[in-house]
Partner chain sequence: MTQLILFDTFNGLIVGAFYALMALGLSLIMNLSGVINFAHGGFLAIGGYLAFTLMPFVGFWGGLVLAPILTAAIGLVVERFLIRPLYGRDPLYSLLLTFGLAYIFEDGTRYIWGAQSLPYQIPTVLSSPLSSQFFFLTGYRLFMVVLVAVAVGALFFILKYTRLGVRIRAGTLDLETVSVLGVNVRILRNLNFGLGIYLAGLAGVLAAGMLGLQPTVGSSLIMPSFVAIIVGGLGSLPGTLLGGLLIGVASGLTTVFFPSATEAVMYIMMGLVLLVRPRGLLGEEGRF
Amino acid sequence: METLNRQTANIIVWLLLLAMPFWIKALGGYTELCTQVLVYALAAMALNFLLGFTGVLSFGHAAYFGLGAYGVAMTIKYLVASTPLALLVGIVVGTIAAAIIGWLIVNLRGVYFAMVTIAFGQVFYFITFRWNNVTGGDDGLTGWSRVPIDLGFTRIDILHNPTAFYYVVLAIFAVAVGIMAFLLRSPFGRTLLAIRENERRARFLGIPVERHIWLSFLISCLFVSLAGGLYALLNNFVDPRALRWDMSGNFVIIAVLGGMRSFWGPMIGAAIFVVLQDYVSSMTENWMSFLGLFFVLIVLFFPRGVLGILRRKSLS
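Structure for the listed sequence, which is one chain, in the form predicted together with its partner chain:
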């Protein structure tokens, strides 16, 4: 019964995503908004791989998101005009940085781990901020745009056709999410859950806890940098705000809002967050206060997130 429910839920999610560019217009949205939801969802689901399924609190994921974004932007601007290659470079850059930093911090736990990830998150912010002539500094990196994808037999014009771009992003999203789901079901993923539930016991069972957390951090950052790359492509622009601390906070609150104990939770969180951001920023200049209030209210009254509450209701 449970597996049947899960399958139905999966089918519904994918159908909704496939049809999103059509029904969003009826609700007053636009195609780029859908793509934005996908990008944020991918980032938050990747973060949740670490946060919700390994039980490790990282508050610095914007760094890898931003590295992916800058990797893509700088590759297209300075090296080669190819979207897939640029994405690859973005992922590699983000993942290498994560490998090094993860190796430094993997022995730390709890609050300490969170604080070190926050602090390290700012390193790349300052680098992009200060390194004006290459990164464009505070003004961001402009003068480039995403390049149509050439498949040999056909050409996908993702630059001028937002719907085509949406479906390309959806395809990438599907592959990434599929890999994460597969990993979580594998023995490796089960081990991560064991570490989350009881680290000491896992250690006594002979599981190399540090190596598992490091790998989980790496996988999480890999997909976050992919999301960052897509974010740069979506905007045809990237600036240091993509890797500042507030972006890290956004990813965490998206995961919590949707429900960080469930696989699809961050996706729901992303949809709510992106739509609210779009709506509120057009209404008022005080988006920051609103966002802050949003954080406070979620933490005080809604800590389990949407899916957490739904699940609890269905159990009782």
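Can I get the form predicted alone as well, since the one above is the form predicted together with its partner chain?
So it's only the chain below, everything else dropped.
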């Protein structure tokens, strides 16, 4: 019965995502908002791979999100006007940086790990902020835009067609989510859960804990870099704020808001966060106060997030 319920929930999620550009307009939304939900959902689900399923908190994931975004933007502007190649470069740049930094900090735990990730993230932020000639500095990198995808037999116009771009992002999102789900159901994923539940016991069983945490960090940052690349393509613009610590905070908030230890929780959190941000910010400049209050209330009264509330109601 539980497996059947999970499969039904998965089908409902994918049907809602497939139809989102159409039903979101009935709620006063627009297609680009749908794409932003997917991008933030991918970033938060990638963070949750490390936080929710491995038990390691990072406050520096914006660094790899921003590196992915700048990798895409700089490739299109300075190297080759190719969307797939630019996306690949963004992923590679963010993943290489994560591999090096992860190797340096993998022995740290708890607040020390979180603080060091913030420190490394701010290093990348100040580099992009100060390197005006290449990154555009605080003004951001302009003068480029996503280009149509040439498949040889056809071209997908993602430049002028927001709906086409949404479905391209949805296809990439589906592949990324499928890979994460496969990894979490594999022996590797079960080992990560064992480390999360009791690291000392996992080490006693002979599990190379540091290696698994490093791999989890690497995989998480790979998908965050992918989300950053899609973020740059969505906006046709990138600036240093994509690497700043508060962007990392947004990912953590989204994961906790939706349900940190559930697979689809961060996606639900992303939908709530992005839609609320868009709606409230159109009404007041103090929109961050309202979002902060909403987040505090969720944490205080529903620590398992919105998905935890839905599960509790379904069981009652």
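Basically, rigid core = biggest C-alpha set you can superpose within 1.5 Å across the two forms. The structure displayed is predicted, hence computed values, not measured ones. Positions refer to the first chain, counted from 1.
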- Per-residue C-alpha change between the two forms, residue 16, threshold 2 Å, rigid core fit: no
- Query: Fitting the rigid core first, would the Cα of residue 288 be found 2 Å or more away between the two forms?
  - Reply: yes
